Structure formats: structure tokens, C-alpha cells
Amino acid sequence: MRLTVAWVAVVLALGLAWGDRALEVVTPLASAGPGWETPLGRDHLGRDVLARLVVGAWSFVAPGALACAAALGLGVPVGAAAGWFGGLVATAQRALTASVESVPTLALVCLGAAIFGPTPLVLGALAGLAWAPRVAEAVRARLESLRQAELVLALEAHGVPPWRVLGHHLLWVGCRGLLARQALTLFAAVLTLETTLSYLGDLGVAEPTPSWGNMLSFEWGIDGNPWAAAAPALTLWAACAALAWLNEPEARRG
């Protein structure tokens, strides 16, 4: 896990440093193959494929982080209140979850992008809003199962304040693995959403700003450097596989 975080940090740091390099057009070298300076070659406009691939990571990392913050920031308090108090609070939470989940996430994000513009902030905020009811439902279900545990009853019998029982023993100790799993799943969903919208064009990240989706769309079907299209496709697959792999230990911890 630490190695993965360090690797992601290096990629993101390079993405900040290579911003201008990713936009540089060198027409005489259009569709050039891999070389020492450009290990993945250039696209059909002569832009460095590796630089664009690295900079393009920011197109889903930034909205993914925002989506996780929004989903956890909204879903955890609602789910905690529903699981702790039960009754009408839990009923209202379940009704809210059902109403929001009745709208497909892709449709909600597309509508928001059409109204507010296809920006990373819009993508992240709407994805987090759409995912928050799932977080709330997961937290409510976990707290309802933990609420009657012997440890909780013993803590209450010994006079431990309810806020500490809820905040530390139930949410932090009992739900942190669950919340990590929710965050990783949401991050993968945002990656897929961003790539889909960018591939479609109008509602995603627009050229010349790179993203893996518009890189794939921009080079698909063009004769020239095969890595210009293969690199974003393989990177997308590797990122999804890595997120699924990271999610497995969290799923075993519950």
C-alpha cells in the first residue's frame, strides 16, 4: 500500500512538472515511434505520449479525490445518525437512498456537465453526491449490526460518553475498513466515468488538455505510432486492476 501511494505521488508530481511538455506540438515528429526522449513516441500531432499520459492522470485523480470527500462527508454523518438513532431517521435515510439511486450515476453526471460545464469539479462533486447514499446505507447497516454488540453495551454500562462510543468505537474502529472500500470503489467509478465522458468528447476533458479518454479517442483508428492509442488503454486497464487489487484486503477486513 505504501509503495502504491509513493508511486502515485511520483506520477502526480511529474504530471505537474510536465504540463507544458504535454501540450508541445512538434509537427515534423508527428506519429514518431518510441525513442530515448519519448519512450512511448508521439501522437499524430507530434506531442509526447508519455507526458500526456502522466499529465492525464490528474483528470481523474482530482475529481476522484473530490468525489470521495463529498461522498464520505455527506454519507457518513447521515448513515451514522440513521444507524445510531434508528426509527424515523433510518426510514428517512433509506427513502433518500432509494430516491437518489433511482437516477443512474452516468445520467446525473452527464446532466450536470451539460448544465454547469464539463469540469473536473463538476464531475467530482456530482459523482460524490450520487455515491453518498450508498455510503450512508453501508454505514447504517454496519452500525445497526454493531449497536447491540457486547463491547458497545459494556462501554455504555461503564459510562463511556455516547459520542465517543459512536465516533471512535463504532465509526473509526468498526467502519474504517468499510469506508476505505467505499472510497476505492468510488475512485474506480470516477476513473471509468471520466474516461467515458472524455472518450465521447463533448462532456469530458477537451483537447488539448490530456486525459486517458480523449487520448484514446484522439488516436483510435489512426495509422502511425500504435502506442499513442495502446498506452492510454493499457494504463486504464492497469489502474482499474490496481484499484481492485487494493480493494481486496479491505474487503477481507470488512
Second form
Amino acid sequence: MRLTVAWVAVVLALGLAWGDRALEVVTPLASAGPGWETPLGRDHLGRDVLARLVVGAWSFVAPGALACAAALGLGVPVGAAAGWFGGLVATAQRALTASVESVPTLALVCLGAAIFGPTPLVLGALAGLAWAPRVAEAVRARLESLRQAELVLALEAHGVPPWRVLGHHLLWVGCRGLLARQALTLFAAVLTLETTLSYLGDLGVAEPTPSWGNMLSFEWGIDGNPWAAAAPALTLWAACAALAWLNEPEARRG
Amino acid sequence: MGASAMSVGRGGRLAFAALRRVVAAVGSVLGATLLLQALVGLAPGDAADLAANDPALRDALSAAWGLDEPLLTRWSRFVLGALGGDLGESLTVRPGASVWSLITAAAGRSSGLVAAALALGLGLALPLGFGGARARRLTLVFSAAPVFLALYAVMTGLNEGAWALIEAGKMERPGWFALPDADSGLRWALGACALAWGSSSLAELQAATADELTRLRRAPFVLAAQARGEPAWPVALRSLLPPLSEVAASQVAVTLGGLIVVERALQLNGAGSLFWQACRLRDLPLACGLAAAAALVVAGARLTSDLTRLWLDPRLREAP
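Switch from the form predicted on its own to the form predicted together with its partner chain and print that structure.
Let's see the whole complex now, leading with the same chain.
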């Protein structure tokens, strides 16, 4: 796990360092194959495919992090209130969740991009807002089951203040695994959303800024360096599969 | 007499529980439309600024959309208009055309694709659910690819393979070549497969089916039937229906989102491509109308699933 985190950190640091390299157009070397300087070759404008792949990771990492912060920041307090107080608060939370979940997330993000402009900030904020009710629902369901646990009754009987029972014992100890899973699912959803919008064009990351989605779209139907399209396609599939794998303990256990 | 009273009581409880779910579904659609109207109201400057540069047209649009009115007034006008079949006029996609008629025509074209994708997903998930851990892992990994990536890979493979065979003189140019430009039924079939397969849709259906099958294999009524030497699967399959309908309903929103991708990538004419055009050209009445229609479909699917579960699972009728 630590090795994976270190590897991701190195890729993201390289992404910051290679910003100019990813945009440098070398027309005479258009669609050149892999070599020492460019291990994945060049695209049909002569830009370094590896540099674009690494820099393109930031196109979903930044909105993904923002979406996770927004979803957890909004969803956890609402879910905690619904799970702790129950009654009307829980009913209102359920109604809110049902309303937001009725609109497909991609449709909500497209509409938001049309209204506010297709920026990473808008993508991250809207994905976070769309996901917050799911986080709230998951937290409420967990708290409702934990609320009646003997441990909680014992803590209350020992005079532990309610804010500590809720904040530490129920949310931190009882829900942190659940929240990590929710964050991972949301991050995978943002990866899919961002690359999809960039692939389809107009509402996603626009050229020349690299994204794995617009790299694929840019190379559609062009002969030359096959890695210019294969590299983002394989990386995207591997990233989606890895996130799904991490989030599925049942499958890992076999 | 006693049996009749009991039957009336059961019927009454069922009707009351169904009514509660209908009210919840209507509430979720109303909430979704309120959310969409709030989003339009939050547009920087004015939502009319996004659609028109001419000040006179901007003022006319502001008045027509009620942008100066409070959110609740605007929302109630939208809901009442929708109930009467009036969602305004398209601004940029088909200027002057009725949004309602555009949505109904496009929904008709897309409904078959959505239904085929859901049926295909369920049809594949059931046998894969019997496949055990290896099938689960394989489905998880291969179904994780986003819908557009699955389409990209298949279209590239088909185009390149066909081109190689045509160049080698081993095949005549097929009617579908080259995807996605040529009009053919293959595009529609590919769209249905990608919707059923991609963005982890199949993995979720398969995992839910496998979990339910595992639970049913250990259920006391199945074990008892097996001990008596009777076939347990008719009852087990009936028990599988409520959870499967719930998972299928939860996939409807994902499928409708994927419809935007599939119709745009395959150049199919339907509600998804119309929504994409509306967003791209900032035709907000059309985009909001289509999003509200999607919310209605999702809520309808959820309600159908709830009513199915209610009908088949008596415990839910007694729940508070």
C-alpha cells in the first residue's frame, strides 16, 4: 500500500514538473515511435505522450480530491444528524437523497458545465454535491445500527458526553472504513466523469491541456504511433480496474 | 368472516404501504426539479446571459423563464407547465420547437436502447452470479472500463480488423464500415452492450446476484426443501426477484447517464445526444426538461421495484 502511495506521489510530482514538456509541439517528429527521450513516442503534433499521460492525471486528481472533500464535508454532518436524531431529520435526509439520486450524475455535471463553464472546479464541486447525499445515507444507516449497540449504551451509562460518543466512537471508529470506501468510489466516479467529458469534447478538458480522455479522442482514426492512443486507453482501464479492485474486499478475498 | 377481515387488513396494509411509496416517488421527482431550477438560478450573472447576447432577447428570456421571481415561484411554474405538457420552447438546438414534443420524440427513440441494456445486464448477471469468485473478479476488472472506453476499444478493433481483411481481399466492404459514421444496426447493438457492460454496471449486477444466491443457498427454507428432496429453486428464484429488481432499478440512473455517452459516441439520435447538444449549445429549457424527464424515469423505476418487493415480501408491508 505504501509503495502504491509513493508511486502515485511520484507520478503526480512529475505531472507538476512536466507541464511545459507536455505542451511542447515538435511537428517534424509527429507520430514518432518510442525512443530513449520519449518512451511512449509522440502524438500527431509531435508532443511527448508519456509527459501528456503524467500531466493528464492532474485533470482528474484535482477535481477528485475536491469532490471527496465536498461530499464528506456535506454528507457526514447531515448523515450524522439523521442517524443520531432520527425521526423527521432522517425522513428529510432520505427525501433529499432520493431527489438528488434521481438525476443521473453525468447529466447533472453536464448541465453544471453548461451553466458555470467546463472547469475542474465545477466538475469537482458538482460531483461532490451529487455524491454527498449518498455519503449521508451510508452514515445514517451505519449510525442507526450502531446507535443501539451495547458499547454505546455502556458509554452513555458511564457519562461519556454525547458529542464524544457521536464524534469519536460512532463516526471516527465506526464509520471511517465506510467513509474511505465512499471516497474511493467517488474518486473512481470522478475519473470516469472527467475522462468521459474530455473524450466527448466541448464540456471537458480542452486541448492543448492534456487529459486521458482528450488524448484518446485526439488520436481517433490516426495512423502512426499506436502508443499515442493505446497508452491513455490502457492506463485509464488499469486505473479504473485498480480502484474497483481496491473497493471490493469480497472480490479480493475470493 | 375472520378470514375475510384478515384479507381486508392485509389488502389495506398493502395499499397503504404502496401509497407511501408513490408519495415518496412523486416527492423525489419534485425535489429533483427543484434542484435543477436552483442550479439554473445559480448561473453567474443570469441564466439568460448564457443564451443570448442581444439585450432585448435577454430581457425576454429572463421574463419567460421567470428569472427575477423567487425560486419557489419559478419551480411551481415549471411543475405546473410540465403537468400540462408545456416545458417552453427550445432556444438553440431546434429554435422555437416545443421542448415537450422534442423530449417525447427522443425518449421514444432511446427507450429501446435503455430497455435492451438493462435486460442484457440482468441476463448476463444471472449466469455470472453462479460463476463464483473467479467470475466475480473477472467481471469486476473488465467491467470497470468507462462506457466510452469500451466503445472506443470495440470500434477500433472492428474498424482495424475489417480494414485489414478488406485490404487483403478477404472481405467485401461491410455495410457497417466504418464505425461510427455508417448507419447500421450494429451501432445500436454496440450501444446496448456498452451500456450493459461498462462503468462497472455489469460488475454491480453480478455482485448483487452472487450475494443473493449465496444467501439463498444457506436459507433455511432452501435447506429444508433440499432435506425433503423437493426442488427448492422455484421458490429461491422468486426470492431472488425482489433484490434483483432493486439492483436493476438502481442501475437505471447509471444507464441513463451512459446513454448520453453512447448516443454521442455512436452518433445515434435519441434523448442522450439531444441532452448533450442542449448542454453544448446552452439550451437550458431543453436540458432542464430532459434532466427532469430522466428523474421521472429513475423515480418510476425505483417505484416499480419498491412495489414489486412490497408485493413479494410480506415483511415490508408490516414495516413502520
